[in-house]
Every structure is written in structure tokens, then in C-alpha cells.
Amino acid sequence: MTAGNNMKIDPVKNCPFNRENSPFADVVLSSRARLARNLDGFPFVNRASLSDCREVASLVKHICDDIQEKEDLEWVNLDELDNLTTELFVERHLVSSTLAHASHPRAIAIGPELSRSVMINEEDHIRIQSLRPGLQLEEARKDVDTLDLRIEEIIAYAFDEDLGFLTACPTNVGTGARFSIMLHLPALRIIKDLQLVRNACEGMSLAIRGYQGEGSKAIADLYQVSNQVTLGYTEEQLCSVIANDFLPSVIKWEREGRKTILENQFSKLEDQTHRSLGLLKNARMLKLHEAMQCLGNIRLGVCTGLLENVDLPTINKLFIEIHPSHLRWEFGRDIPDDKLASFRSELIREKLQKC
């Protein structure tokens, strides 16, 4: 596929949720880092003139250019691209869906393996961000930091001594860093101890959130979970809050929760599993919702064991894959609305006969 400005697409490339041997892939599916920065004498976006939206972006396209080599990042302008392409970004979590429907100048910066990108002109005028599989938080904060490095060796960014560096939103100003993790918390749901979850994350200034961030809500069984405060912190500490003071409890919950099920709930999961496995190999249209729900529950049975001719990178490309513009792509951009159903069960199905 050939985007707008010629820059070659492969979105079957590098699932974010994808790898084989990921750490503790069977709880946690990725883990994101993101820095959150301004340039020094720009008003914040929400406050910018189109010129300084256009000059912003172009001296980013500079330093772009400039460390090309470095981290070899390809610059893609969001008004160049068609429509597909920025739909497709966003649900592999690429861009925000605020940056793909402005209307301002803005671009995003891609790495080639399509898990690192840098948005520019989004809430804050650069937002660097490192998408890896399992849990890896500390290979993304490492990651994001080092082109943060790169960058401030060319322009200086927005920065008070006391406050640190100055963001749009109050809520990101000090470190500018966001760390999440999306989990799969199947087992904790049915024996009804979510709500462990949720006071553990509020008792360590975490937010939960369903399965696209802020304001949705869960679909099979997939949270996220990220840091709320970031002022009187260094990025370490907010990573490692996440990672080795939230994470290890959280994991063992869901993996007692599944031993019980499996002890007590035996023949319920085991229906549960082949009526799902049943329903997406046999369905001729599926909606979005249901068929996350049923990858959902049939991930939940490769996990415990119920299902060994089925695989973990399968299930979790399928949950990237069956989005709308990730089928346009496969089968066509035409396709209309009301046909998207059948495509998603043909793929569906034409995936788990593979396995």
C-alpha cells in the first residue's frame, strides 16, 4: 500500500501487540512511553496561528531531517495522506484520533518497524512515543528518551526550573512522560475482583481506562493503565511505579484468578472457549464488538491451556486487524459500511483455518 506523499505501508508488519516470547504477553499485551514536549517561544497548539502550526511543523521536520540517519524517522504530513491511511494509524495506536481530524498543520515522524512515531502539532507541538509488545515499559522509556536527547541538541524546548517542561494540559506538566500498559484481565472479571485493580491504581495516582484510552470503555476484557501525575517525578520513577510496584501484583491476580476458574468454573470456560472458537470460525458477519469479545474469551483459553491449536500472536494481530480501515486495506477502500461485517468474519476465518 502507498500512502499519500509515496511512503510505504505495511500494517501486517509488527503488531504492536505482537511478538513471539514477549514478557508476560499472556497478561500484558504492550507497553507505551510518551514524552510530551513544546518548543520554546510557539504558543501551545490549542493557542497557535495556522503560520505558527506551519513553522512549528517544519522546523521539526528539520531536526527530523536531521537525525534521519541516527533513527532513521520518515516524515509523513496528516493532509497529504488519504483518509485510509490516517484512519489505519490510528487504530494501531500510531496517532491520536484528535491529531488525525485537525484540520491545523501537523505531521507525524515513523520508524520503520511502524511502533515508534513522533506527532507533531497534536495537544503539545511534539509527543515522541515507542509502542513495544508484552511488558517492555523500560525499553520504551529508553527508547523515547533518546530521541528526546536528539531532538534537544537542535531546538531548546519549553522549560521552568521549577515547574519542569511546560505542556498544554497542568496534569502533564514536569516530566511531560505517560507510561500505559494494556492488560488482558479476563480471569479478575469473572470472578468479579476487578475492582483489586482499581484500587491499586488509585492508590498509586494510576488511571484505568478501556481499550482506546480516555473515555472508552473496556472491550474484551483489555485495559489500559497509565501514570495521572507526572509533576515531582523523574521518568524513572513514574516507569517503574507502573512496572515493578503496580505490574507483578496485578499479573499475579490474573493468573490465580485463572487457576481458580479452571478449578471451580471448568465446564463454564470451556464452553465459554469452544462457543467463541465455534462462533468465529463458522460466523459469515461479525460485528466489531463481538468478535473482540469472542477473540477475547479464546485468548482466555490458549492462556489456560484449553485450546493448544490456536496461537497467542493470532489472537492478537486479529485484535488490530479486524478494525474497519485494517480491512479496507486487506480487501479493498471501498468497501462500504454494511459490508464490513462479512469481511471481518472472511478474515476471521481465513486466519484461524492457519493455525
The other form holds:
Amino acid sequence: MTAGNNMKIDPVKNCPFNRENSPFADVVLSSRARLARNLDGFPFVNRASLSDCREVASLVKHICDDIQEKEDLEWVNLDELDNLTTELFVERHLVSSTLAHASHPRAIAIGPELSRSVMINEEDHIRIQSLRPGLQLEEARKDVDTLDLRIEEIIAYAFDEDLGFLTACPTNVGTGARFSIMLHLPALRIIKDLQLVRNACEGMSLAIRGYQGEGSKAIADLYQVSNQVTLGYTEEQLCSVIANDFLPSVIKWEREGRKTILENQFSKLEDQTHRSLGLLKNARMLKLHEAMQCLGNIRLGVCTGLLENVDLPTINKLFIEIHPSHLRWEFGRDIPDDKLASFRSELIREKLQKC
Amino acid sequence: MTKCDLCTNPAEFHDVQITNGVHKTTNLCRKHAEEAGFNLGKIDVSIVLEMDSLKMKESPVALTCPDCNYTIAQYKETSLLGCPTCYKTFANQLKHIISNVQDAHIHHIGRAPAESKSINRHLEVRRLLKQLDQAVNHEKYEQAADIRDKIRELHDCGEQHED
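Switching conditions: you have the form predicted alone, so give me the form predicted together with the partner chain.
And the full complex, kicking off with our chain again.
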């Protein structure tokens, strides 16, 4: 299926999770960097008139056209985009739910594999984002930095020498940078040591959230960890706190936890893995939460060597592809809500047929 | 009855200060209260909140951002500011808020933007148009003419570049 407009990118085929062998992929699913920027001389989006928003979008489009050759960004006006593709972008975390459902002029410029993007007129005029598989936080930081430098060659950002980049919400002021990683921590949950991770986060001013980010609960033992503070540190320091101060211990604890479970709770782990695989391969109707939890369980099975014929990228992609809009993209946009569970189970059976 | 903090006489002056969520209570007798410079009226309990917010609440004309007409009350409703100038307008109030949400950090040490080029002209014209509007509204026609000339210069300069 293709999007309603002339968009060339296929959001399903183009996925950063297609790649094998991402660094520390057993624990870290993905790394994300995001910069919040505002144009000098304009009110922030929440205070901007429709004509301000149009003008901001037109200026940023002009910039994206200018840097097109170097950055390969495709411009998509969100008010011209059909609902399904918009929702699909939300599921891919390319567009926030707030931006998707707003009515003011807003857009997104997307790079290849949908890994780099620029959101226009979200909470801030510009939000530059990069998503990479596994632990590649520093690389993601460089991605957004490169894009940021190209944009600021052309336009003046709202900046204060003392406070840094000025953002609509003071929680983003300073660097405007938010770095986050998606972690899979099933062993720490099973051996009841998740508090270790929470304590580490608290000590390093990091926030820990569920799969969907702010306000969401943990599904499938997936957790998002990001910097809470954006002021008083350099971008490199903020990135390093997560990648070098926080993560090595967490990866070590989770891996040790998996070993402990293999040694002391082998039967339980084996049962959980094959019970979940059985359900995923045989069920004819799967609800999202149940499918996510089972996928999390078989992911632990793969990482502990109990399952061999399924690879991590397949599971990582399924975490995304079993969401409603991805299913509708794959099987037809008119699928009613009560039929989604059937199509979800069909997709999972197809992807897991080898194991 | 509560006694004076400084002697054994009954306290007539009670002051509760709440700063950043921390309560500090002072109880003084008439003599010590007057020595401390407090004027005792008929009401013997005064709750002195953080001065900034008190001034703001009681001020008949709330502080308004000159660029976007935003007020701090609107910020409190939405947790969002109206424009970059709001950071200067509400600097006193934001100082505490930023310090709270940013782990006591108040200075940026990260990257600063390099000087940008082409679209700066566009933003400068935008700024001048706003000034022109204000000058005309205040009937400052000489100033308006100067601004108009500057806009023309920038406009001509832009056309030459595009040629």
C-alpha cells in the first residue's frame, strides 16, 4: 500500500530495525536523539497564529529543499496526509500523537529508512530526531547535530547566551537535547531487581518510562530511559551519562540476571519461552498487549539460547508491526477494530513460521 | 497559647513563609514583633507567600510579555511559554521554575549556534515590520519612515542577491 499523497517512502519496508548485529542488541533495542529548536522572531507554536505556523513551515521547507542533496529529506505536509499514514507515523514515534491530531499547519521531513526526521510545528517549531537500532546513541547524537548545523547555517534559532536554546517548555531549555534508549529488561523483572535500574536513573537524573514514553506502563519488559535535565551539561555529556555511566552497569545486571535464571529457574524459563511461542504460532486472535508480552518472552528465549530459528530484528520489528495502523497498512485500511486481533495473529504466524 | 520565639510572653504575631514548598513559622510577642519592624494590625495571622507570586496575584495589571501578550498565569495553565521574549519578561518567576526542573542548573554550557545567513534577512524584515506597526500606532511618523527605509534597503539587497 502507498500513502495517499505522493510519498515515496514505504514506512513498513523502510525500518532501521531491518539490520542485524546492532551493538548490545540483546539488551538495547534502539537509541534515539532529539533536538528541540525554535526560530527567532516567531511566537512558540502554542501562541502562534495560523499564519505564523504557515510561515514557519514554509521557511523550514525552504531549508529542507536547500539541504535536500546532502540530507535526502522528504517533505510531508501532515494536513495533506491520510489518517492511516499519520497514525502509522505515530506508531513509529516519528510524529507525536499531539502533532498528529492538531489542526494547525504542520509537517514532517523524513530521511531514508525513516531513521532521521524533522518535525515542524510540534511543541517547538523544529524537532530534529534520529533513531538507530541497538546502542548507537553517540551516532544518533551526531546525526541530529549534523542536521542541526545545516539548518542553523540558513536560519537564526531563538537562543540566549545564558539559557541556551529557548524552547516552549522550560524542561527542554538549554541544549534542547533529549537522548533515550529502549531497553529490554525481562531478567531484572523476573529476579525482582528492577529497583536497581530505577535507583541508577534517579541518581543520574534520568527518567525511566514504558514503551510508549511519557505516562505509559511497561509492556513486554521494554523501558525507555532518557535524560531529564537539558541545561548545565554539554550535548556530549548528556549522551555520555546514558551510554557510559548508566548503561554498562544495566547491561551487566541484565546479562547476569539472565545467567542466574538459566541456572536456577531453567524449567520456568523454558516453559515461559515455549508457552509464549506456542501461543504466538497457534493463536488465531491476539490482543496487542498479549502479543507484545509473548514477543518479549520469546526475545528472552532467543537471548538465552533457548530459541535458535528466530532472529532479534524479526522480533524487534514485530513489536512495531503488530500495532493497529501497521496492520491496516499491511492488510487493508478498512479493517474494523474487532478484526485486528485476527490479522495480528496472522502476521505473527507468517513471520515466525521458521521456528 | 503559642509563646514568643524570643521570650516567654504569649505570641501575638504569627508569620508563615512558604518558599519553594518549605514552611518557616515565626511567632513573636508584640514587643519583639515591633522591634523586628512588623506593624501589628487587627489581623494577627499573616501568610506571606513567596513575594514574586504574591505581587503577581495582587498586581492589578499582571505582567504581560510585550511580544506575545502572554501572562505567567497562562504559563501555569499550560506549562508552555508564549515566545522567546517570555524568558526575559518572566525571568524572575522562571528562575525558580528552571532551577527546579533542571536539577538546580541555570546556565547553558552546551553548543551555541553559529551565525546564520540568508533567512536572517527575512527575520529582520519581520522584526522591522512589527516596529513599523508600533511606530504608526503611536503616531511616531518620522520613526516609521526610517523603519520603512530600512525595510526597503533589506528588500532591495535581497532582490540583488536573488538576481
